[in-house]
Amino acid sequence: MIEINDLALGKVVGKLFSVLYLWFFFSLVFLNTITIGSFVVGYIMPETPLMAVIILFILTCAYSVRKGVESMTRYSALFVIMVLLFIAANVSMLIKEMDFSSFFPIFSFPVTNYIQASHTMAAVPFCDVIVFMMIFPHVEKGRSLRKPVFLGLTFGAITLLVTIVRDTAVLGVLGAYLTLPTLEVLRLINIGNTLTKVEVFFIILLIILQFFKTSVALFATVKSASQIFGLCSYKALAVVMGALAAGFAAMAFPSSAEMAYWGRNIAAHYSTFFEAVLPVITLTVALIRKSYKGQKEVGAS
């Protein structure tokens, strides 16, 4: 992506766009870090200092990045299988708790609510995959990326849809007032007083997935920084950027209420600028330059 900016926009404007992307990747690192830190302190270890969780988490991500992109992504398929099996299992256990009348009446909210929700779900979970453009050059040469990317997005959409349907069918209107409805849903699983505390598996899986997501964002950060500043290796920056991300994560939100407000009202608009506006500008300029170059070559011939 950084090299594309230089080719399409020139060195000056291209570097400006690249710096903006660098900031966006870095912001994803500390935003995901503060999210998992707040989750661990709020739901698992309330007596643990938030900064201790942040430092431990970010150091683990930095270690993963230093080991290289191949090692970092090696277990991604295993994570997908774990998510699939876990969702299938808990959905089957919660069927008796589901009440599909909770979905009625349909479309009872104002249209603006659906537009805002759709924008948030598209921008934050899905369009964040723009960070994988920093990993695409490391994919085995000769292999098409279109199919795996499409399948990955499709799998993510289906997983999210199943989760939302499950939570809504179980909780009804109560789900709108809960910070983490999935956790509350899983706490309802109780089979013969033997299979309980299923939410523990959810907590473990959530931390693993958040670790993978943050590691990819940190890799994109250090990789883009090394390309912008012409460094020989990105691995030396992993700990430095991780330390900066830990500092930003500690100062990003003074309270959980402000973090919730950011996620609900600002995050989607913030991400859209980097995920849609900047790429569209780059693509448009590249197409115009390509068309102009083609016309110039035709005229010369």
Second form
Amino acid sequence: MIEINDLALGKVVGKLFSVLYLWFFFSLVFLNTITIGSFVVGYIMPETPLMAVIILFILTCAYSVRKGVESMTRYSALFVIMVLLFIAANVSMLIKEMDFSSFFPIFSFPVTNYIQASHTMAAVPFCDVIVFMMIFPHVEKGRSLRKPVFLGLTFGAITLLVTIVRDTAVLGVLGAYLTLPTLEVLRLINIGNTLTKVEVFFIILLIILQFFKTSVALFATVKSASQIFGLCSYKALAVVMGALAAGFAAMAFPSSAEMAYWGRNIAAHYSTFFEAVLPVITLTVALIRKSYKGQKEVGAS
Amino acid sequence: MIFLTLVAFLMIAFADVPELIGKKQWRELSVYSLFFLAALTMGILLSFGVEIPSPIAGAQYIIKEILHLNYQ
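Show the other one: the form predicted in complex with its partner chain, since we just had the form predicted on its own.
Every chain and every other molecule in the complex is listed next, the one we just looked at coming first.
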């Protein structure tokens, strides 16, 4: 991606765009870190200092990045299987709790609510896959990326849809008042007073998946930094960038309420600038330069 | 707290710097030092309880107060 910016936009503007992308990838690292930190301190270990959780988490992500992209992504297939099995299991266990009349009346909210929800869902979990642009050059030569990326996004969309349908069918209107509806939904699972506390598996999976996402974002950050500064290796920057991200995570939001407000009302616009606006500008300039170059060659011949 | 912060950063430096010096990767070392000093400064300021302005607050100000793009 950094190389694309230099080619399409020239050295100066290309470097500026690259620095903007570097900031975006870095912001994904510390925003995801504070999210998991707040979750662990809020729901699991309320007496633990937030900084301790942040440091342990970011250290693990930095270690993963130092080991290299191949070992970092090797276990991603296992995570996908775990998520699939877990969702299938808990949907089947919650069927008796589901009330599909919770979906009615449909389209009863103002249009802006639907726009806000769709925009936030598209910009934050989906378009964040832009970080994989830094991993794609490491894919085996000759292998097409289109099908795996498309399948991955489709699988993500289906997983999200099933989760939201399950939560809405079980909780109904109450879901809108909860910070983590999925956690509350899983607390309802009680099979013969034996199979209970299923939310523990959800917590474990959430931390694992968040670790993977943050590792990929940290990899994108250090790789971008190494390409911008013309370094031979990115591995030396992993821990120090992680330490910087830990500092930013500690001071990003003064409270959970501020973080929730950012997530609901601002994050979509912030992400859209880096995920849609900048790539569209780069593509437009690249097409204009290509057509101008083509016309120049035709004129010369 | 400040002592723990300094020890942690010393450990980070001991983990990475000897390798960079041994391989004579001076460019990598200079970029590493830049980020290391930034992280160390932030760590020391946070240890002393200094309130650092958040760049996310800056981004929120631009999106909300200047561009008026926020949903609510």
